[in-house]
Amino acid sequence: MNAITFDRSKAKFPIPEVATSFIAGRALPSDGTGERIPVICPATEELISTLREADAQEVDQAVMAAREAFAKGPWPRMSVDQRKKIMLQIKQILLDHADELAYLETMNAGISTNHVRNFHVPRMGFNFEFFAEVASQDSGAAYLQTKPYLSIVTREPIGVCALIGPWNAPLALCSMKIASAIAFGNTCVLKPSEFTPLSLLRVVELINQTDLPKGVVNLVNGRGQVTGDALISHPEVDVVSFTGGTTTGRAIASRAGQNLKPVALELGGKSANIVTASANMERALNGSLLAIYSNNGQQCLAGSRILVDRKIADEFVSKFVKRSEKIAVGDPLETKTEVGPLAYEAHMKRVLGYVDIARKEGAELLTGGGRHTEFNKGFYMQPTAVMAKSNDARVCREEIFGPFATFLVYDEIDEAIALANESEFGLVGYVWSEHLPTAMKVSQNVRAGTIWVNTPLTRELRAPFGGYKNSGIGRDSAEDCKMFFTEAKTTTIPLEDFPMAKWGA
C-alpha cells in the first residue's frame, strides 16, 4: 500500500493556503467573500489548498481591470516589437519557475511529474515565443483593383478575451490562450478549473512580475455555474474562449450568443485509432498505448477507440494487453511513474462506471476494470482496456476521458473507415500504415480535424487544430488564431480627384 502523505512544511516548492483571484497585478485577499471550495491532491486524497470563488462582483472587478488596460493602457498601443519583447520575458521568467510550475501542476492535476515536465512545461515557454513571433511577422492587404481608390486592410485587437481553460492540462493549453489572445494587443481573464487552480494561479503571478502592463492578464478561480457564467455573459467581454466537454461548450455558446459574442471552443472526442495489417506492429502498439494511457488517459485528443484488422487482431490485442499490465501507475513525483492518479474522485467513479457499463453491454474486459489495489489513498485506476460487440456500445460512443481503451475489430479498411465517422465527435484521427494509399485513404475519409498517420499526440502549432461535428467550433492555429482575436479593418483612400454628385448645389 502507498504511504503518501502531504506535508505543507515538506512541500518542494510552496503551495497557497487559500487560492483566490489575481487583478490587476495583485493577488486579492484570501478573506473575502465567495464559497470555500477544497482543492484536493489526487494522490493522496488530502486538502492540499482551499479556493476561494470569485462571485459576479468579483468577475466584473477583473473584466474591468482588463477594459481599463485595453482601453486606456500602454499595451494595445505598443509596437508590435514592444510586446514581443515583453512575451519573450514572459517565456523566460516561467521557465526559470519549470520545476515548481510542474510541481504544482503534478499535486494539483494527479500528471506524472515526467510528462510535465517534458511536454507541458516546455510547450508553456513555446506557447509566448511562438506568438509573439506570429504577431511579429504578421502583415496586412492592399487593393488597387477599383480606381482611384487604394484600399488597406489592417487587423486590430478585439478587447477583452474571456479564457476558460480545463482540468486535465491546465499549464500546457491555459498558456496557449493567454499567449495568443493578448500577443496582438489584446488583455484578458482567465479562469481555470476549480479543480485545478494552482499552477495557473502561480503562471499568472509570475507574469506580472514581468514588464506586462497591470490589467493586461487576471484571474478568476471558481465553478462553471458562478465564475464562469459571470465570466462569459459580462458585457465587457468580446470573446470567449473555452476547452473542455461537450455539454458545457454548449452552454457556454448559447450563454455568449445572446450578446453575439464570437466563441472558440475545442470540445470532446472519441477517436479512432486504425490498426491496419500494414502496420509496423511494434510503433503501433507503442502508439496506442501512448495515445490512450498518457496524461493518465484525461486527453480529448486520446485514441480510445482502436480499430485492429482481424488479420493481426489477436496478436496485437494479446501485446497491447501484456503491455498495459506493465504501466508504472503510482505516485505522480516519482520519475519512474507513467499513469498517475485520475484528477478527482467524482471523475475516477465515472471511469470506473463504465466497466460496468461496458459488461452489461456484452463486452469483454481484457485488463484492468477496478481502482488500482496498491494504493489504499488516492484516486488511482488501473490500465483498463475492453473488446466492444459493436461500435453502437456506450463505451464506443462516449467520452469515458481515462485509462480505458475499447477494442472493435473490422475486415476491411472501408468498414474500418465508417466505424472511425460513426461518431457525433470528430476531433483527430489515428492509422497505422506501412501502405501509403491506405493511409491517405484514411486520412481523405475519416471526418476528424486533425490526422495522424504512423505517430501519436503531435502539435503542430502553425496548422490547425481541433473538431468537426461535436467536437468543436474554430481552430487553433497561428492563423486562425489571429483571426479570431483580432478585428479586420479595411481604410479606402482616393489616390486622384473624381467626379462627385453634388446634391443640392
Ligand code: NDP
Contents of the next structure:
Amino acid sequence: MNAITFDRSKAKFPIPEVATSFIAGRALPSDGTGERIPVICPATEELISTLREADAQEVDQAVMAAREAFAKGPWPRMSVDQRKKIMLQIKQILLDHADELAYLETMNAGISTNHVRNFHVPRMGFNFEFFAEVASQDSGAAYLQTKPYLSIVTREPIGVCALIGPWNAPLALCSMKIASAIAFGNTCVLKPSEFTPLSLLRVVELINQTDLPKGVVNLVNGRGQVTGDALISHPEVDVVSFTGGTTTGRAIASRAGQNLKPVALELGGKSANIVTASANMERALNGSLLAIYSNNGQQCLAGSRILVDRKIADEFVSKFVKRSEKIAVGDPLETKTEVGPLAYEAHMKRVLGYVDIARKEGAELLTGGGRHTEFNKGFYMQPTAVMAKSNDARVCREEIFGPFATFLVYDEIDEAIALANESEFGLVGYVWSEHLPTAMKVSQNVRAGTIWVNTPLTRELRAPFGGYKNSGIGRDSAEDCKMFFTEAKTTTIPLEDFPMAKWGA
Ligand code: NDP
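Can you give me the structure for the form predicted together with the named molecule, which would complement the form predicted alone we have just seen?
What follows is the entire complex, opening with the chain shown before.
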C-alpha cells in the first residue's frame, strides 16, 4: 500500500515522526537499528508515523532496565503509601492529557474519539487509582494451629513483568496491565501492538514524568514475532500477561511454559447474546446494538452471536436491521460518529471476507456486507448482520472482530443455552429477560467467565474477568491480579523453646 504522508501541521496534538522504545526513563533515538514499520491512520490511510522495531538486543536492554529497577531500585522497597502517592500522580498526569491521549488513540486505532474520551481514558485513570487502593489494603495470613509455631504468609512482588497488548483498545487494556503489575511493587516491559504504538508511547512518557523511579515502566515497540517473541523468551522476565488472539495466546503459553513462567491469557470470544421473549424489547435492542457495534465491533467481549426467541425474532431482527442502517459511520474524530473504521487494511479485508463465507454457507444477509461507499479513503465497513443457517456455520464459530452480527433463532431457552455453549470460546454471555428464573438459568448454565443480565459491557474491576475454554487462562480482578503479580512467602517462627534433635552432640 502506498500511504499518503500526513500533513503534520494539521495534527491537533504532536505525533512522533518515529515511534521507538522507551527504556529507563528515556525514548531511544529514532536512528537506531531495527525494521521501519509504517503506522497508518485507519480513517484516512495516511502515514502518520513510523515505528522503529526493537530487536532482541533492544528488548534485552529494556528487560535489564526493569530487572535493575526491581533488584536495586526503590520501587519494590517503598512503603505502599509512597507507591500509592505516585500511582495517583500517574492517574492525574494521564487525565491532564486526556484530550491528547484520546486524539492519538483515535488517529491510530480508529476508535471514535467520543468513546475513547468518555470510556477508555477515564477507565485508564481509574485503573491506577483502583490498583493503588487494592495494594494499600492488602493483608497477609497468620497460622497458629501447629504449636508452638507462628506461620505468617506475606506476598512479595514477583519481579519483571512482560505485558503484551492488542490493538483494539490499547489505552484501556494496557493501562490495566501496567497498573496491576506495578501497584504490587513490580517493574515491567510493555509491548503494544505494532499497529497501534502511539497512545501507549505517550502514556509511558507521561508516567515517567512523575516521581516513578526510572526503569519501572519500560516499553518496546515492534512486531509480535520479533519484539514480542524476544520479550517473552527473555530469561529475566518472571511473568507474562497477554491479551490478544487465541492462536497467539497458544504460542505464547507454550513458550512461557518452556521457560516455566506463569502466564495470564485474555483471549478471544464468540459470545452468545440471548434475547428472550420476556425481554424488554427496547433495552434488549439498544444493548444488542452496543454489544456488537461499539468499539467498531472490535472487542473480545462483543455479543457477536445473537440468539433470538422465535416468538419475537421477526420484530427484533427487523428493528435491529433498521437501527443498524442508521448508525453514524464516519470520521472517528467527529463527536457524532458511532462507528469508525476498522483498525488496519488487512483486518478490514479479513472481516469483509466473512461476508463471502456467510453467503457460501447459505446465510441470509440482513444488512450491510460491504465497504462503506460514502468514503473513498479509510477502512470503513457497513454495520453488517446475517441470519445463519445453523451454529455449525463459521460465522457462528469464529471470532470475526468487526461490526458483524450473526443471528440464530431458537425455540426453547434450553436450546439457547446449548447453542451458547456450543463454542470453543467462553468469555462472556448476555441475556435479556424480565423473568428472573430465566435470567438465572442462563447465568448458571452458560459456560462463560462473565454473564450480563439486561446490561451490556459493564466491567466491575473488583470482580473477576476472564474466559472459560479457549478464551483464556486466569482472571483480572483485585484479588486475581494480586495472586498473579505476587509470590506467596511463608515465614515460620517458634513462639517458645521446643525439643530439637541434637545430631552429633
Ligand atoms: P494478536 O494475538 O495478533 O496480538 C496481540 C499482541 O501479541 C500484539 O501485541 C502482537 O504483536 C503480539 N504478538 C503476536 N505474536 C506474538 C508472539 N509470537 N510473541 C509475542 N507476542 C506476539 O491479537 P490482536 O492484536 O489481533 O488483537 C485482537 C485479539 O485480541 C482478538 O482475538 C480479541 O478477542 C483479543 N482480545 C481479547 C481481550 C480479552 O480481554 N479477552 C480484550 C481485547 C482483545 P503485533 O500485533 O505487533 O504483531
